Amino acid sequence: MLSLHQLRCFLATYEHGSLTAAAEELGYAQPSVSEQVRALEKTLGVPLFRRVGRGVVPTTLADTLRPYAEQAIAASEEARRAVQSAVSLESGTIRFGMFGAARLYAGAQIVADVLERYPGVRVELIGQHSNEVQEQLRRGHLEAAMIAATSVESEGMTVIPVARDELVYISADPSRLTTPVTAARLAKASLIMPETTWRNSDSVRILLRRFLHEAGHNPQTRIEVEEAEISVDLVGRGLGDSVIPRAAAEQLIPRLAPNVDWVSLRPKQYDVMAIVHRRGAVLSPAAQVLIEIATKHIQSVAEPI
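For the sequence shown above, give one chain's structure in the form predicted alone.
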C-alpha cells in the first residue's frame, strides 16, 4: 500500500539524485530509504529511478509522479495544521512566508500586530526571496505567503494581487534626478543592484530587463550585492545608482543615505505583491489572520490593488 513515508523518501531521492543524500535529509538510514523507494515501485508496478554511478536518475514515470506526491504531502500537512489551528491561535506557532523587500517595510509591524491579538503565539516570517518562499509553498512547508507576483509560477497556485510598488531610480547626484529616467538613460547608468543570488528570477530584475529590452537596450550592472540596505549605502557613497521599490527607498534612504533622492522611471514600472497559496487549499485560521494583517500593512505603504 502506498504511504506518505514512501512518498517522502521518493521526493527526497528525486530532489537529491542520491539515496544517501535523501537519507541524510530525512534522518533515516540509507537502506531504509532504499527499501521505501523499492516498496513504492512495487506498489505502482513501475521503475522510478535508474542507477548511474553513485547516484540515481528519475525516470519519466517519476517525473509524472512528483507533483502528485508533493500534493499528497502538502495535503497531509494541511490536515495536521487544520487540527492544530485552534491551539495555534492561543499558544502555538504561526508561520507565514514573505520575501525580503516586503519584510523590510512591513515585517516588524506585522509581527507586533499578531502578538497584540494573540500574545501567547510564536511567530515565524519565512524566506529571503520570492522564489525560495514559493518553493516552501509548493512543498507544503507553508500555507500562504506574500511574494512578488512577477516571479510567481502560477501553476498549482492561487495568486491574489494586493498592492503594487513603483520602482524608482535612486542617486546621490541631483543632476541625474531632474527628470524621469528613460530606458536609454538607464542602459548607460552605473548600477548597483541587490539580490545578486536571484538575479535571473528576481521580480525587480525581470521588470528592468523587460523595460530595457522593449527599448532595444541590455541591462548592465557595475556592482552586485545581496541586500537592498548595502546597495542604498553604496549609492550614498557615490559609487553608482540603483533601482529599488519606492517603499524600500522611503524606509532606507533617510536612515542609510540621507544625501540620496529618487525619481520615477519613464514609463513608470511597478512590482506587484500578491498573496499566494496552493490552489484548493483550505487555509487555517492562523493563515487567514496573517493574510489579513500582512495585506493591511502592505497596502498602507504601497498602492492597493
Given for the second form:
2 protein chains.
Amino acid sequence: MLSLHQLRCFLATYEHGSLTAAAEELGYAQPSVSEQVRALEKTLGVPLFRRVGRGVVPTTLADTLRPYAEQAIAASEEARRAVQSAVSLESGTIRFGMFGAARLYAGAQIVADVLERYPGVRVELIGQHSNEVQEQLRRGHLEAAMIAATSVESEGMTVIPVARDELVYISADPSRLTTPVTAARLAKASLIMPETTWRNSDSVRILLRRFLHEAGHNPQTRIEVEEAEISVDLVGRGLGDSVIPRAAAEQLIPRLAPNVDWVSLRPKQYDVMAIVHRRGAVLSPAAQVLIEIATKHIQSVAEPI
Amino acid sequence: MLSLHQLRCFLATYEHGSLTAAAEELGYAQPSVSEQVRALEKTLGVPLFRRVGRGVVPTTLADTLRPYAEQAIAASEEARRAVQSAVSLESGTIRFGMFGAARLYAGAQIVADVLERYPGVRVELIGQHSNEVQEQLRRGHLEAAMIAATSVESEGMTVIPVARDELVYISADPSRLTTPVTAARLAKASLIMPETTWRNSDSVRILLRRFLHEAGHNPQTRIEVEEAEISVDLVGRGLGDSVIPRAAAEQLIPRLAPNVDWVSLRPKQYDVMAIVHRRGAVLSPAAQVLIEIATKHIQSVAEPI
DNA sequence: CGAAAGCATAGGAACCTCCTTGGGAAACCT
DNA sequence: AGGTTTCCCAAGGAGGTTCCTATGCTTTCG
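Next up, the form predicted together with the DNA. The previous block was the form predicted alone.
Following is the full complex, with the preceding chain placed first.
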C-alpha cells in the first residue's frame, strides 16, 4: 500500500538526485531511504530511478509521479495546519446547543460576541427546544448546551445552573394582573401555551403542572401553539392568557402586544437555565468559549444563580 | 508522523460514523481501525471523534480535517493511476537520444509516428551529436539512443547496428564528380566540414581520417562549420567540397544547393548507425517503442544491416 | 591506481500492525 | 425492567516493517 513516508523519501531523493543526500535531509540512514524507495517502486510496479554509478537518476515515470506525490504531501501538511488553527480557534466551527427561549434572550448577541473575539470561526447555534438539544447531547452530536434544567433527567449529564428566570402570568386584561396569580386562579384561567410538540416535557409546562398539582388542581390549556411569539400575539388579541419566562415577556411584549402586561405567580416559580454536557467530557476550547459568553449574556437578562 | 493509512481509516470511520463499519469496509478487524484513528488523534493532538455509547460522532475538528484527508488520499490514488497510464504509454514522456544526422533523416517523421500510435505521450528527442548523446546515456539521463556507432567507445554499452549509410563526396563542380574519389584525391581537395565542436570524435571525421591514413595521407579541412546545412550551402556556392552521409546529401542538396551533386568514395566508406543503451539495462516500453519506430525509419532512408 | 563517493546487502533491535479474546457501556427489544 | 445486541476499548501475542550499523561493490576522481 502506498504511504506518505514512501512519497516523502521519493521526493527527497528526486530533488537531490541522491539517496544519501535524501537520507541526510530526512534524518535517516541511507539504506532506510533506499528501502523505502524500493518499496515504492515495488508497489507501483515501475522503476523510478536508474541506479547509475555514483548517484541515481529519475526516470520519466518519476517525473510523472512527482506532482502527485507533492500534492499528497502538501495535502497532509495542510491537514495538520488546518486542524491546528481550528483547535486554536483561528478557524473551524463552534457548535453549541441552545434551547429556543435562551436564543430569544441572547442568541444573536452571543454569536456576535464570539465572532468578535474569534473572527475566523463559524458558529452554529443548534436546537429549537431544550429536550431536542438534550437529545443531541446524549447522542454526542453536541458537546455542550444551554438548556432549561427543569426538564432534564440529568443522568449521565453534568448540569451547571447558571441563571433562573421567573415565570410570569401575562394577560391583555389589566383586571387579572392586579395581584399575583395563585394556583387556584391559574387553574381557572384560559391558557395559551407554546411548545406544543414538547407538551409533556417542556420545562415551563412541568413547572406549571407541579405548581398546580401541589394545590390540588389540574392544568388546562385552551390553545396550543408552537412558537412563543405566537402565543404572546394571541394573548395580545385577548384570546386568553399565558405563562412564560419573564425575560421572554420583557422581550416579546413591547414588540408584539404592547397592551399586554404581566404579574408574578404566588408563590413565585422559576425556570432554571443551565449549562449541560456529558458527564466526564473534556470540553473543547470552542465549547468553553461559548459557555463563557453564553453564561455572561444569560445572566445579564435573567437572575444569576 | 501522519500516514495515509491513518487518513484512510479516519475517512472510513467518518463516513460510517462507526469504527466497526469502517473496519468492515477496509477489511480489518475493528480494534485495528480503532488503533489507527487513535494514533491519528495522537499525532494531531486533537480528538476527532467523541465516543458516545454506541458509535462514534465526528467532532468539528474532524469536519475540518476531512477535506484535506480526502485530498491526500485522492492525490495518492491519482499518483498510482498516472504512473500506470504512463507505463502503458497512455501518457507520460518518452525520452530518446538521437544524433543530429539521424534527426535530419527521420526525426520529424519519428515523432509523428509515435504520437499517432500513442496520442497521450510527450516525446523528447534529445541531443545534437552522437558523443553528447552518449554522454547522457553514460550518466543515465537517457535510457537508449540512436547514434553513429563509429564514434563509440562502447565499454559498458550495448550497441546494436541498425543501418549503414555511405559517405559521399559532394561538389558544385561536375568535373570532380566523374569518378569515385580516392584517398589521394580527397587529400588534395579543399574540404568544408561540419560538426566543428566534435572535431576529433565525429564519426564522419574518424572515418575520413582512417580512410586517408591508410593511403598514407593526412586530412586537411579548409572550412569548419557547425551545421551540416551550412556546409552544404557553402559547397553550393563553390567554396569547397565536402563529405557527408548519402542520406543527408539526398535530403539537403535539393533544398539548399541544387547545383551540387555527389559521387562515391573509393573504396566506399560507411557510417554505421546503431541503437545504444547501457549494458544489461532493461528497456522501458517507451524506449522500446521508440527504438522500433526509429529503426524502421532509419532503414527506409539508409541501408539496413 | 588508490581514494572517495554512493548504492546495495545483511543482520539484528525496536517498533508497528493486525489479530483474537474478553469486558463494559449504551441502545434496543420484548 | 431485564435480557440481548451492538459497538467500543483493552490486553496480549504473532508477524511484519522500519531503521540502524557494518560491509562490500561499483563508479568516479585525482
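Positions refer to the first chain, counted from 1. Only the largest set of C-alpha atoms that superpose within 1.5 Å between the two forms is called the rigid core. The structure displayed is predicted, hence computed values, not measured ones.
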### Query
Against the rigid core, is the Cα displacement of E41 between these two forms at least 2 Å?
yes
### Task
Superpose on the rigid core, then tell me if the C-alpha of A62 is displaced by 2 angstroms or more between these two forms.
yes
### Query
If we fit on the core, is the Cα of I291 displaced 2 Å or more between these two forms?
no
